[in-house]
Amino acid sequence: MLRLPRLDVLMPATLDEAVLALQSPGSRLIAGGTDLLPNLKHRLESPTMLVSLAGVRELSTITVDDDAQELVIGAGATLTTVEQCPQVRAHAPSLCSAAGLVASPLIRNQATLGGNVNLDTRCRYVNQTDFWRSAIGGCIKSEGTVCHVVPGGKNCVAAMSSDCVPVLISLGASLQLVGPNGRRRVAMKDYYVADGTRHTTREDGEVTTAVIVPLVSTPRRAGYSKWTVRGSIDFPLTSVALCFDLERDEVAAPIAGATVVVGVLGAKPRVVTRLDEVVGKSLSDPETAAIVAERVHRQCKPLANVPYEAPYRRQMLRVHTRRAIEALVADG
C-alpha cells in the first residue's frame, strides 16, 4: 500500500488567507486532491504543508456576467457541478461533455475545474512508485537528468492529459489568477508551455480563481472526443476538441470559423492550423470531416510518453476527429 507522507494541513476561509498561507516555504495548494494525493503517495512531490481551498466558498460559484458577456466558472466548482450546471450547458455544452468524461462519478464529485486546468503532466516513466523510478535512475521530471521518451532530449515531454483544457482553449477561455503580486488574467492558449516539469505560467503563490468563457452571439457547434481503453477511470490517450462557428444555426450552414485543439501530445495542447479550407463548407459535408481529420493527423505526432504505441494513438486521433464531427452533425 502506498502511504501519504506526514504533513500539516491548513484550511483558510478566504482567498486572501490562502494566498498568504502559500507564501510559507514548503506549502502546496490542494483542492479536490485527486491529482496531488497520488503524486504524494508516489513521492513525486514533498511539501511540508497543504493549503486546502475547501473552505474558500467564493471559488465555487458559477455566474453569467451579462455586461461582460462572459460565463464565469469558479475554479473550486467540482467537475460534477460543471457537468450538470444549466448555465454551462447552455453556453458551453462541450465543456459539460468533457467534464462528464473525466474518470468516474466519485472522482468527479471531488475533483475541481481548477484542478483539472492545472493537472500535472503525466508520463509512463514518471507516474510510478519511487522504488520503480529508482530502478531506471529517475528522469528529468523526477530525480534524474535523462529523458527515457526522447533519449538525449534536454526537455521533459510528459503529457498534459486534462480533458477540459483542450475544450476551454477551443472556446477561447481565459483564467483569472490571484497571487502576492495581485490579480491577473491570462488566455488559456498562453497559459501552457512545452516543459513537462513546469508546464504552466502560474507564478509561485498564485491561486487560479476562475475560468472565464466568452459568450458568443453567432451560432456555434462544439464537441469533444477522447480515446481510452476502458470506459471510465482512464486518462485520455488521445483527445480532440472542436469548435465551429456557423453563419446560421443549422449544421448545413456554411462554416465561418473553425478551431481544433489536440491534447495528450506533450506538456502543451496543440492548436491545429491551416483550417481555412473548411470555411464556407458545411459540417454536414463529408469533405469537412475528411479535411479536418487529415490536418490533425499531419500536424499531431504523439510521443511514447503514455501507454500504447504512439503511431496507433496518432491513427486514433484521425478516427476520433471524424467521429466528433459526425456526432455534431447527428445532433443537428
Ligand SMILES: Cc1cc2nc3c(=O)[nH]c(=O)nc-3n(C[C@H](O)[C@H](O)[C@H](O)COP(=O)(O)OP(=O)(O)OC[C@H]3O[C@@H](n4cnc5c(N)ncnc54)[C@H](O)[C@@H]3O)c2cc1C
Contents of the next structure:
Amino acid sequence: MLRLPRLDVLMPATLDEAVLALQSPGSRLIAGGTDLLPNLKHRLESPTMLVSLAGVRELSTITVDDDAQELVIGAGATLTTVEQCPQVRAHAPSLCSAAGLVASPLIRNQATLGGNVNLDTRCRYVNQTDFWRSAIGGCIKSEGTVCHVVPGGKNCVAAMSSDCVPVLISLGASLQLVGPNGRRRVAMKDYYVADGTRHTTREDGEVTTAVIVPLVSTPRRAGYSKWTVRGSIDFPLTSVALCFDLERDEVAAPIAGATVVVGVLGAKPRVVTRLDEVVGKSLSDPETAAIVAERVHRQCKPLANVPYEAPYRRQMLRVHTRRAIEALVADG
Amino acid sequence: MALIQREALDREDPQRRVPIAEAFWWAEEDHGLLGEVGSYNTPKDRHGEYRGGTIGASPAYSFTAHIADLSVDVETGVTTVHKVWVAHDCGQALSRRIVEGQMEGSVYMGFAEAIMEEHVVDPEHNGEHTGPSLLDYRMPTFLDTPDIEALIVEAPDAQGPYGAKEAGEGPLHPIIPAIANGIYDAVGVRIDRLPFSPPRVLAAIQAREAEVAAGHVQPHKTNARRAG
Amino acid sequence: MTARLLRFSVNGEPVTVAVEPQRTLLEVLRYELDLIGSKQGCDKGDCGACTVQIDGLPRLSCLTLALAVEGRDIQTVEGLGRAHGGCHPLQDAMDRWDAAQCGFCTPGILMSAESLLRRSPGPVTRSEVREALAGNLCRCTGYTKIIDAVVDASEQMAAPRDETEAAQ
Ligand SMILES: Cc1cc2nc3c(=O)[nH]c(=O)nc-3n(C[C@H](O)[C@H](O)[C@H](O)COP(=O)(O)OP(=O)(O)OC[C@H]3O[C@@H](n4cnc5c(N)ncnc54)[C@H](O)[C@@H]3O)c2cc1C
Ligand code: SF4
Ligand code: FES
Ligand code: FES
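Let's compare: the form predicted alone is above, so bring in the form predicted in complex with the ligand.
After this comes the whole thing, all chains and molecules, with the earlier chain placed first.
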C-alpha cells in the first residue's frame, strides 16, 4: 500500500482556470497521473495542491491544420487515442508506433501525450520508495547530496525515458505552451536540458497545450525502435527514433536528409550528429544502415541510471539502429 | 434426485425438475452452506534419515519431462521460448484442469527464472535489493510467456490420497535445464548461471566465436549452416 | 485536507461519498464503498490488479485520483455479472477452465478481458487476448488457462452452447 501525501485537488474546466490555479505556490499539474502519482507515492515531491487537467476538454482534440501544414495533437489526448488516430497514422506513423509501445494498454488508456513529453527523468536510485532510498541516504534528485550513478558527480544524469520524445524530435515537432506570461512555441529539440533534476525549459506554471508536428509533402520513412526485457509494462532500455527524407517515394531512393534521436541516455535526448555522410546514399543500401548504426554507437553512451547493464545497452544501440533501418527498407 | 444436464430432477417423477443452481439455493436455504471438510496428511515415516526426510514430502516422487522450442538471437543474446511441452506424472489426477494449471504455472515460474527473474542485492549500496517492486523485478507478462502444453501422465500411487502423487514443485524444475539445453543446441554455448539473460548469453556466444576464430573449437552447427 | 463530496456511478448505481482529496479511486472503492474485488497489488501501475473500467475503458484505479471520476461511470468486478443474471460468460469460463488459482489477478483480468470482448465483434484469437491483457500480471497460472477461458467465453458469447456438455 502506497499512500499519497495529504494534498488538495483542483479540477478546473478550462485551460485559463488551470493556468491561474498553477500560480499559487505549492501547486502541481497532473494529467493522466501515471508518472506523477507513483512519484508522489514515493515521496519524491510534496506539492500541496494538484491541478488536474482531466476536466479540461479543450486539450484533447487532434486536428490537421491545412493552412499551417501542421498536425496539432492536444496535450490531453491519451496515448491510446494517439496510437489509434487515423490522422496521426497518416502523417506521423512512427509516433503511433512509439505511443503504442509505452507501458501497457491499461496505462496508455490513461496516460496523456502532454504527460509523456513532460515525463520526469528516471533512475534506479530515485524511483523507489522513500524507505528504500533512506538506506542509501537519497541522492541529488531526492533527499541526498551525492549521485550513485556517477560517483563524485555534481549533476543528476537520470534518464529521459519517454518513448514519444525521441520520435517527436526526429519529426521536427514543437510544443505549444501557455503560462502566466502568455503563449509560446518551442521546438522540442530545444525543450530538454541535461539536468536530471529539471530536464525541461518549462517555466513555472506553464502548461503544454499541444504537440505540433509539421506535415511534409516530400517522401519520408520514419520508424522507432524500443528494446526492453519484457514485451509490455517496461520503460525503454534502448530507444532510437529515425527519420529519413527521400528524393523519391521508394526505399532505393537517395536520402535527402536524416535525423536520428536516441533516448534513455542522460536527462537530454541525443540528436545524433554527422549523418551527412549518408545523404545521397540509398536508404536500402546496407552501408547506410551500417554508417548510421556506427554513428549512434559512437555518440551514445548509456549510463548505469536505469536498471539494466549499460555496456550491453550500448552494444545493442548499434544492433537495434541497424535493424530499425532494415525494417524500414523491408516495409518498402 | 439426479443432476443431469444442468437440471435437478426427481427420479420417481422426472417431470419434477428445476435448474441445478436453483436446487442448490433451496438446499443452502435449508441447510446452510453445502460442503464437506476433509484432509490428508503425508506419512512422516516414508523417507530416509537424510536431512529434510521428515518434512512430510509426498510418499512417492513425481516425474516430469519438458521440451522447449526456442530460438536465440546471436546478435542480441535474446532467447525467445516459443513453446513448452510439459509431461508430468502426478499419480492420479483428481482434477485434470487443476493439475494442468499447476503444471502451466510451474513452467511459467521456471521459465521466468531461466529468462529474466533475478534477486540481486547490491553490496555497494548497503545490500539494497535492486528489484524492490514489480517494475524493477521483472516477471513475464502475457506477451513474454510461451505457449504451454500440459500432458498429464497418470501412474497412481497406492500411498497417496486417491492415488495422487504431487503437482506442485515437480513440474517446475526441468524447464530450466530444458532451456539451457535448447540454448546449447541452438548456438553451442553452455550457460550455467541463472538467468540466461541477453548480456550473459551474448557474452558466451562472443567468447565462443573468438575461440572459433582462434581455431580452438569447431564452429557450431548453426554457424556451419550459415557459412555453407 | 477536508473531505469533499464525490458523486459518481458505480456498477450502475449513483454513489455520493465524502473523500479526502489525496485518495485514489482504488482506496475509495475498497475502503469507503467496501468493494474489495479490485485488488491493491503494487499500488503504482506495475501489475493491473486494480483494473476497473472508467466510462467503459479499462484503467488503473491505483493511479486515478478519486476526485477525477466525478460524474463518471465506474464498473468494477462486482458489477460484471449484473446484466447476465449472476455470472458474466467470462466468469463462467474462468470457472470452467480453472483459470484462477490464488485469484488475486482475476478481477483485474476480468475487467480488461470484458473490454476486449465488448470491442470484438466475434470470437477473439489467443494473440488478441495476450495483447489486451498485457498490463495484467499473474503469478500463478502461466496465463495459459486464462487465455483458454477468454477465447472460450468469446466463442460462447458469439454462439451460445450448452456448457455442461462442453465441460465433460
Ligand atoms: C508501470 C509503468 C510503466 C511505464 N512505462 C513507460 C514507457 O514504457 N514509456 C514511457 O514513455 N512512459 C512510461 N511510463 C510513464 C508514463 O505512464 C507515461 O510517460 C505517460 O505518458 C505520462 O503521462 P500522464 O498523463 O500520466 O502524466 P502525469 O503523471 O499526469 O504527468 C507527468 C508529468 O508531466 C507534467 N505534465 C502533464 N501534463 C502536462 C501538460 N499538459 N503540460 C505541462 N506539464 C504536464 C506533470 O506535471 C508531471 O510532472 C510508465 C509508467 C508506469 C507506471
Ligand atoms: S542520476 Fe544520480 S542524482 Fe540523478 S537520480 Fe540517479 S543517483 Fe540520483
Ligand atoms: S495495484 Fe494498480 S497497477 Fe498494481
Ligand atoms: S491466479 Fe494468482 S496471480 Fe493470477
